[in-house]
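Next up: just one chain, as structure tokens, the form predicted alone.
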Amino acid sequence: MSVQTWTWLLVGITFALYFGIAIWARAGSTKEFYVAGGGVSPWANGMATAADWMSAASFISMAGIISFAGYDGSVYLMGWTGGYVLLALLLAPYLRKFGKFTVPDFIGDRYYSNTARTVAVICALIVSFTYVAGQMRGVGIVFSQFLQVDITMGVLIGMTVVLTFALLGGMKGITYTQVAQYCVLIFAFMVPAFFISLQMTGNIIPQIGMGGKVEGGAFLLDKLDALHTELGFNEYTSGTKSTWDVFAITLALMTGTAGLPHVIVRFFTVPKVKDARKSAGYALLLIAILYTTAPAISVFSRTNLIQTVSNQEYAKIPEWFKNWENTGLIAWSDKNGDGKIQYVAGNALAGDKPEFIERRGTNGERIISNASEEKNELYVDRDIMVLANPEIANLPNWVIALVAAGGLAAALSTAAGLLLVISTSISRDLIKKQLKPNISDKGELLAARISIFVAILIAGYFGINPPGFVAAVVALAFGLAAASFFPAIILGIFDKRMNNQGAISGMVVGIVLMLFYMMKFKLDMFGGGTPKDWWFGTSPEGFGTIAMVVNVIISLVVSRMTPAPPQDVQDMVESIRIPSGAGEASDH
């Protein structure tokens, strides 16, 4: 069967498994539609948070970045499973124990205040509609190309499947789903990987493969290191980011991971505090199948690309790389004239993305009107290295679907997540709590699913004009948590004395400065300016680092300056943390 006979078929299984287990577990009262019933098991919680948290960012992006980052991409790996460490030591069992459904709910009941809620809400919906737009252009990028579509298409396909089984399920649908995401998500991401560390090394465990011998008796790392060096290229096992700038990138991760509204609320959706603290290193141990993973397929990937397509005649070139070439995310600029595809370092493009002309060169490429003057001839977009890695390794048709169905899983996933936090966080944290307390039950489910019809439209949008590549835009997300979430979630749990004077002037300046440093150097607002101008070296994505620093020094001065929060709240911050059952054994 063809590729796309293939895909259609496994997309339109996964799909259907998808929406029978939402409408199985469609959500019957609010507790269900945001914590699916607080009664999932530990096990199924982990796997359904690792789906969560492995987004399209995890599964397209993350190994296209690190193939073609090399070293300085470990920032990625570092930070996202770090972070977890960080949300199963401090954060889990504590947030369990308080018992709230979601950030804004612990933020505004923990400082006592409906404004230190409602920015909480704010912060809850910049930080989910940056998050959720790299998802949706994920979703978009796979349709497009293995299902025949444009990518404005392939994001309104995705809407409607994350809005059916987010609008039937609510969080305990999505529970479930995600669990069943997890599965497509793993299967269809270590099979491939299985295949190509075989065909390349003799060694079928990627992990080792990569660290393994290829034909010749070279070892792959130096092969690849040395075709980089041939093609200009800084060698692939060395870093080119200061040490300072891969420090606060990872730390921004890390922080931000543990403030991800999202990835918290799933540790509501278990029995009891000890669940939390299973769930957590479930999810982790779960993540780390992929995560350890990613920096093999980025080897496997980036050197099959080179061997495949560097100096190669245009006319003799794999039929993979013209059936991406369609989509817009691969392109080639003829500019020396001999038919051949010259990639060397340097841009290729004089703009972020390839501009085509509608008729085709002399060769059959599709002309670039805005390349550059600079010798590279090759644009590649990141997020297809994954998707495309099967193709370029000449793998089964069957496999090269399979891996279309677990991006679609991945981002799918994390989408229906983030839309029922943005849901939540207006129908609870906005309506219930502060405009309509005495609302209904069915009142309040109606406002949360209304809710997430216009969030998938906002999110729609941001799919269909993407601020850049996903893994990218997921970045600075985690940024925007780090800087605005995780200092009040810390400190309202380990400090007691801070109150909400504190709290909100730390979310509001950690926030604001974080959303200037991203406009001014990622949308070239205020000025704009290049890598030379960063403050202090730190490129934006590690810009949550110095914003959350700000957030807590602020916190904690105004904290100071201001009074004491009451008694009752002093006692309830001393309680969340003393473990359960501890204050039975004091009194012996």
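Note that the rigid core is defined as the largest set of C-alphas that superpose within 1.5 Å between two forms. Since this is a predicted model, take the numbers as computed values, not measurements. Residue numbers count along the first chain shown, from 1. What changes on going to the form predicted in complex with the partner chain:
In this overlay on the rigid core, residue 245 has a C-alpha that sits less than 2 Å away from its partner position between the two forms. Core-superposed comparison between the two forms: CA of residue 292 displaced by less than 2 Å. Taking 2 Å as the criterion, residue 351 counts as shifted between the two forms: its C-alpha moves by at least this amount when the rigid core is aligned.
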Given for the second form:
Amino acid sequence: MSVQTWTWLLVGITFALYFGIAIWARAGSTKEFYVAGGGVSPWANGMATAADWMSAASFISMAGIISFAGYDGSVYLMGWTGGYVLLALLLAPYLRKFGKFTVPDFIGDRYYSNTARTVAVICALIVSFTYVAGQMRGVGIVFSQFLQVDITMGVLIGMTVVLTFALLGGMKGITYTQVAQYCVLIFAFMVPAFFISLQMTGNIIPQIGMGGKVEGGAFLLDKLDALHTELGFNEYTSGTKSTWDVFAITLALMTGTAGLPHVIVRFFTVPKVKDARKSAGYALLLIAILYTTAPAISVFSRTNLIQTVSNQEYAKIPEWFKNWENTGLIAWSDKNGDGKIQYVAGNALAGDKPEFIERRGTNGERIISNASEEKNELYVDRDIMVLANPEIANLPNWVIALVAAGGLAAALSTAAGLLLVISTSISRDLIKKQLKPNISDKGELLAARISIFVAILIAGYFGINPPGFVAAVVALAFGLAAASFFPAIILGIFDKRMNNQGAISGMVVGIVLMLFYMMKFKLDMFGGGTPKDWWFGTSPEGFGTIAMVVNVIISLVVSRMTPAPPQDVQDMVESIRIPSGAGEASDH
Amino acid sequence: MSEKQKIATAYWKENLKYLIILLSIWFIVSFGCGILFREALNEIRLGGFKLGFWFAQQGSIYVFVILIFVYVWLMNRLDKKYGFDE
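Would you mind giving the form predicted in complex with the partner chain, to go alongside the form predicted alone above?
So here's everything in the complex, that chain up top.
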């Protein structure tokens, strides 16, 4: 069977499964809608958290980014897993004991103030929207690539699918669909990795194969380092970022992970405090399977890519190269006219993306109009490494199709989880808690469903017409979460003396500072700036660390200059520190 | 201070002690071995891996998983000791 037939088949089967589950797990009450009735087992919750967490970015882009960044890519590996340690040790058990539905709920009650709640809702919306826009784009790309429809159509299909199971099931439906999606995505990620690891190193476990030997007896990593040096790239296992910047980015990603509302809300869905701790452990274990495999895939695909294309005649290049060239994600321009592909350090293009003209060159290649003066002749989009990897390694068609189904599962599960957080923020934290407190359970459910619908339209719009900055901003959603929520929640639990003046001023200053830095250095506002102008040599991705520290300092100083929180709030802090008597996640 | 409060305070103190120990390990494997001291550790080899690189891309993640399960185990024991388990 062709790749195309396999893709339709596998995507069809998995989608039928997701729909079936969404219908089976329909939500009847607000409690089922928001926190799945608070009765999800730790294993199921762990899988759902893992699927929720691993987005199109983790599945499709991460291994590709690492394969081009080498050691520098470690920031994502450590950052996106280390955050779970913070989550498990510092947040999850206490928030579960607190026992309400959302992060703004906690902030609002702990800081006894609707202003705090509103600030938290706004932060949650900013973080979630920047994140979800990127997901919808990812859904569109995968659909268009594999089902041969255009990106707009791809996004529209994705919107319909997410909408259906989010509207039907709420948190309950989403949780159980995500369990299925986790199984699909991890299977799809691991199968090609096993194949390639065995092919290249003779060891089927990619984590071990990565440190194994290739044909000829040299270690794979040494060989890759040598190839890199030979072609003028930086050594793969070293890096180019400064140690401080690697430190700052890693910390920002870790604390951002622990502060992301759609991840935190997961721990409200388990029955007991004990389960919240365990559930974080399961989630990280399941995530770690993908996160320790990804760097191995990066090494395999990087080595394979260099060996397959470097100094090869274009006429003899394998079919996959030309297929990706046709989609515009690979571009080659024969600068020295020898008909061979020279792949060395340097940007092959004058600009970020290749611009093709209608003509073909003498070798049959697509001619680009913006080739640079540098010696490098080859442009490869980083996002194709995971998708093209099975083709580069000559794996069977069904494996290639499986990767498509996995990529879709990853993008859809994350988008659904985020949309739920957005709708909850609006229907619960804004409408029920502030605008219309006496709204009925039914009315609230309706409001939640309407806001999901509106949220998905907005997200879909950005997926189809991505403002240039979306891609840049998604990575910064972590910085925003680190700069706003993380300190407010941690201090709310561990510092009994923290009051609303302190927390609010910390959150506001933190998020404004982060937004300012992001706009200045990413979007060229407020006079813009180059990496030379970075404060303390910190990149915008790592600035969340600084904004977080500023948030903490301001919170502490302001809180000590203003009155202590009322006794009942202090009692509440005492009580969330004790695990027993959590009860179910309860309504007010 | 009532008896109940005393128990709660003692429980919280032990909890904090665990947190400090576990988070120190968390910091050492990732920020220490994987970032700050990686150059020195890269002199040591673990099969085909330079050790600092291995910590940054593999080792720290394994330790993270273990840390959470150790925490779960410690806390379950602590809950029992103070009668907070259910």
